[in-house]
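Next up: just one chain, as structure tokens, the form predicted on its own.
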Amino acid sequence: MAEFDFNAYWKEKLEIVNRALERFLPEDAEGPEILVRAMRYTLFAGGKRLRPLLAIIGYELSGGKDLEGELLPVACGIEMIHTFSLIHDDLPAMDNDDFRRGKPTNHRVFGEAIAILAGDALFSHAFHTIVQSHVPPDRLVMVLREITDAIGLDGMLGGQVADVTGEKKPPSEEIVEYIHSRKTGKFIRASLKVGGIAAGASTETVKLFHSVGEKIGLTFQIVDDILDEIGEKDRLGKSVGKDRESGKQTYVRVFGLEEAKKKARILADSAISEVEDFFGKEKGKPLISLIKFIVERNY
């Protein structure tokens, strides 16, 4: 059997989603010129399209066979949602950033009140394009409440408050814990989770995916506090020492460097022993190699 190549399936899957998000939101989409510019400015910068491609992972580890009419809707609108956040972070209100993907942050070029409307309407537009899913109705109500939980007030929103409201308190394990598993590890579990109900996976496969998903969103976002302090900036695309600067609540300031990556290590390798074991070695390549990339990278 051939050797899995994970950066070939990740390029395929990556042409594959920036297709589809050029078809959704094309330059001469209904609205105002430079609304439109703003939304795909960031939308087209650039990124790892991480939550489009853990969708695509459980739809077809959970036998999809719609890729096209079912999931790149929901796939699309995740990353819109996803980019409607960045958008509203880099605000100088919020995280206060010059920088996102080795490009200005989208409030430097077009403004702040452009920026807060873009990301207004991507969020907007994300759900315009996930009901366009073939996805039966009752899935797709469970995929949009899936979606809608993990961005909520208990989600990427309320994750979003404390890392806000933690700034400048002293280090705290619960106040990192909280901010972490909502602000980023909601949405990323969302994501790999309603790739399996869009396919129509057992109760069994979506309970996988949902302890799975939430051991990779916290990796992911341990990871990135240990890349703010040790990361490149010329790597990461934007400013490093940020949250240390800003007093923010991360994982190296409550554990230190070596207990985070201690941390992630541990993380990561029992998401891949729970795919390992569920899917097999073999079926569970593209899970399993994304797992590992997220817990080694360096960007």
The other form holds:
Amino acid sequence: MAEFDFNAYWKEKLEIVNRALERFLPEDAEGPEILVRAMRYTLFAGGKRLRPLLAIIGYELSGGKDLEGELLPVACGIEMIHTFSLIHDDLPAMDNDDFRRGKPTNHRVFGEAIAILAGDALFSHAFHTIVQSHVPPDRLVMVLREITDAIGLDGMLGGQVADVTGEKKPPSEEIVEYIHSRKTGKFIRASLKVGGIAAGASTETVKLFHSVGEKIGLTFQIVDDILDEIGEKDRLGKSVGKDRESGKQTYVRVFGLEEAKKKARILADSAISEVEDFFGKEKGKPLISLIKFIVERNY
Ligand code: GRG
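Can I get the form predicted in complex with ligand GRG as well, since the one above is the form predicted on its own?
All chains and molecules follow, beginning with the one already shown.
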């Protein structure tokens, strides 16, 4: 049997997503030219597109057949929401970062007011894009419910509030777990789940994606904490050491570097076993390879 080439698979999907993003937010999109330029600046600055990839994998593992019509609007909307969150996270009132995706941050180039508006515009354009999906309306409502739950009060927003208010508080397992599951974990989990939901996956499959997605989300954020400590700025495309500097609640701060690495490995291995048991090693390869990338990544 031919070896599965994850890099080739990822590159192919990344190009599909980038082409679709170009269609959903072209250079000549209606609206103020400066706003479209600022939205596109960060959207096309070179993200890994992990969340759209999770949605595509969830969709294909669930037997989805109309990637273009059904899934890409959802996957692109997810990437727009993610990019919006990065722009706002980098603002002076939040993390005050100068670099993102290997380039000066949005507010450094366009100024704070336009960066805030570009984030807002990506957020609303995301939903305008998602509702263009051809999935049946009942499934689309479930997709929207999953996404809005993941980014809402007890999701990304709640996590970000805990992140901002947790700075300088004594390291706390409870706080860091809340931050990681809400700020990043739920949205990553939702990305995988909505792929399944859009394809009309069985309840068992959606349950599996829920469990695996949760482990992937936490692994992703633990590795993000580790990379802030020991990663390289050029590879990551963003500043390093900022979490420690600002006294953030991170896995490394709470558990130490070695323990954080161990926890990420255990979670990833457990997610991989679940996928193997459910789909088998062969069919599960794209998801298994992505989990391996997430735990081993250096960017
Ligand atoms: C949802 C209404 C609403 C508000 C959002 C600003 C904010 C509130 C939340 C910030 C959330 C955030 C930026 C979390 C960090 C997540 C993270 C580790 C991002 C890096 O993701 P990668 O590595 O980045 O996938 P690329 O650039 O590859 O896409």
